[in-house]
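Coming up is one lone chain in structure tokens, specifically the form predicted on its own.
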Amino acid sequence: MNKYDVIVIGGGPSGLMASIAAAEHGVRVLLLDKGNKLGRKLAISGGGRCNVTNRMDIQDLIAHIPGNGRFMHSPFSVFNNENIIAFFEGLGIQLKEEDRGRMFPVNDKATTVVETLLNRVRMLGVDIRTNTTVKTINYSGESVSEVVLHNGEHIPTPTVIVATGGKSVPHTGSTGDGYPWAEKAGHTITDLYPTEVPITSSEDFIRKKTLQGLSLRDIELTVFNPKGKKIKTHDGDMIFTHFGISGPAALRCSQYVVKALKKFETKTIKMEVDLFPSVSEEALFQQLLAKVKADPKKSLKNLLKGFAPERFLLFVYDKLSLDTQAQASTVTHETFRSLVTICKHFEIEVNGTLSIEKAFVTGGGISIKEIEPKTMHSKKKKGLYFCGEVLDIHGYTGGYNITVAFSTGYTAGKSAAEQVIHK
């Protein structure tokens, strides 16, 4: 007789949700985690505020999961973003909606979310063992038979849910432990790469830190292929750093940079910043001419105060070798056109991203072709389930990855419990 019907490995968002779902469906659950604390990544998510989900309709939600988002139709039919909201509100956490559908606890504390989940896990009688490292999962024929710990202990069970995360943010425990266990079961691991990660560049102005710390708001950032064709555009904010660019728009573009560098076997890829995405070049040019007409005697520098961030303008003046003290009426139309072009097409040659360990999210993972989407059950071994970031599914930042984690975790836990009960 097995003491545990289900063993969940990994105490992040998907593992906690899997434990809760399995226990709610009436089976005996053991939750193992190699760290000393559960929910460590959850506790630092959303800048320590915990973006628990995103309140978009399902189609939009899936569009924000560029890494195999279509797979999520089935898990979302079991447990979707509205279910996540109802789940937390049912446990007494009030949520609020912010820009772009992001849902946060009203008190802005990720620790409240983690504590509430842990209380629920404990209340349901789940056994928890922290500081417990799993060595491998053993199989008897085509079925799960036991979990083997590094200390040599063997724990028999018919069902294992692997929720070990990817390789990003390793200090929270995500160090890729689940991949070798999946391979042992016959699963394919697709190439791992960093996503939602700052982008690097060795442009002169980056190396000299000319624009370091400058934030640009509401811009559009585009990744181009070597032939000059647009690969992807994202809007939002960005910031220049000592190594390249970061901020929401840059993070969202990062996976396209990684893929393009690999696909085209090139050392650098061109990106472009559009500081005025809602205004055409011609309209911008006419705005400047109207300013000149209104204040022909003003110096160029004073005329353009507030037109764009001052540090950016100083950089542009320098780049175009402009005399900023020149009277506005003496500046040629050609100069104004050049100014507008730089503001609409500010080019940056980028050469990669920071490492996967520095990324917010891991791209790649266990191939979803080998997972049953309605149950998260392995197509390779009976009683084996996967959920969360260990899978080849990834979304943008903004509550999408956590939604995937909760949804796949709940689906895996519920299915695992039902399989045990109906045996």
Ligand SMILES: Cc1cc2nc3c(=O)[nH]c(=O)nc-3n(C[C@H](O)[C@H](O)[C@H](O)COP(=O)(O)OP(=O)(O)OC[C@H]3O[C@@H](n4cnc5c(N)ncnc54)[C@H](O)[C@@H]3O)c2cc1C
Given for the second form:
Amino acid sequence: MNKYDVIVIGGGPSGLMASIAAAEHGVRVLLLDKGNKLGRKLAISGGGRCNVTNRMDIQDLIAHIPGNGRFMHSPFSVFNNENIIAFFEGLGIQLKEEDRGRMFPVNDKATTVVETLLNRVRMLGVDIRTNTTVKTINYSGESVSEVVLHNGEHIPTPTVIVATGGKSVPHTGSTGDGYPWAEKAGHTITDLYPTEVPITSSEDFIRKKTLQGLSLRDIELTVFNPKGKKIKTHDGDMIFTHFGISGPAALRCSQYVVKALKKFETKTIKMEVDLFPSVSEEALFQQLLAKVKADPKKSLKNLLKGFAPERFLLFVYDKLSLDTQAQASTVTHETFRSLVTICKHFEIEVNGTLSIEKAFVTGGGISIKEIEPKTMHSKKKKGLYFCGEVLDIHGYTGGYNITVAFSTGYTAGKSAAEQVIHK
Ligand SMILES: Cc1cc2nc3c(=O)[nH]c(=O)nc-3n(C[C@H](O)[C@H](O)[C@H](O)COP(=O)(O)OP(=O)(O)OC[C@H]3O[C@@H](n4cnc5c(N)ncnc54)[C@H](O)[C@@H]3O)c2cc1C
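Having seen the form predicted on its own, please provide the structure of the form predicted together with the ligand.
Expanding to the full complex; the earlier chain stays at the top.
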């Protein structure tokens, strides 16, 4: 007889929640993780404050999961963001809502969230083995038969939940180990790529670090295809770095950059920053003319103080070769129109992103076409389940990936237990 009904591989948010759900449904669970600690990536998410979920309604949640979000309708019908909130609050963790629906523990401590999950796992009698690397899963005919560890140990079991995460930030343990086990079972792994990742550029102003460290607030950032058609626009903040651009808006645009470079087989594509997304070009131009009318004797530099971040303006003056000491009334309308154009359409030629290892999230993974969405069960092998980032599902940062991990993890754990019990 098998000692364990269910073996969960990976102790990130998806594996921890899968272990909890399986144990809550009355089966014997073993949780294996190769790290010395569980929940290592969860502990650094949301800037170390742990962005446990997001409080948007289900349609909005799905809209923020650009990588196969529609698949999530079924797992969300089993365990969704409100269930996650109730789960933590039921365990005594008060959560607070921040901008864009992001939910954090009130004490801003990721360790509290991780500890709470671990306490629950322990309380439910789940056996935990850390520093235990799984080498492979063996199948007997059409079913799971055992888990093989790197130390040569074989652990027989009828049910395995693979929760090994993606390939990003490998020091947290996510090194892509789950993909070959899935392939061995007959699953397809879609192309893996970095997403939620800083974007690179070799524009002169990036290479010369002219704007490095400059943050732009409440801008709109757009990715264009080579024919000049908009692919995607995101609003929010961004920052210029020594290699390109980063910050929330850039991270959200990054997957579209990766995909466009690949699709159009080109080395660079154009992005544009709109520093004044809520004001039209004409209105902005009129605003500048009104400023001139009010203070015709001011120098151009003084007139434009506070109009945009100073470092950005200095860069623009240089780019347009403007005499900043010139009296405002002598500056031509054409010059003001050029200034407006550059603020509304600041172009950046970008050439890629940082690596998948440096990305916040891995795009691609185990094809969702081969997974039962109501149970997370493999369509290839009996007793095989997948959850979390190992799947071809990814969301924007803001708690969406963690929500996917908890939701698919809970669904997998519950279904795995029910399968064992009803056998
Ligand atoms: C810095 C950072 C910040 C982030 N911030 C956000 C955010 O704000 N919002 C958001 O939604 N998402 C965020 N994410 C993404 C989110 O953390 C991940 O999507 C989520 O952790 C994925 O959970 P998971 O359980 O699928 O995998 P992981 O958390 O990657 O866990 C996988 C686990 O499997 C174990 N494992 C792997 N291989 C083996 C093996 N062979 N044997 C045994 N164990 C193994 C690993 O040790 C690891 O513990 C962030 C990610 C990073 C890196």
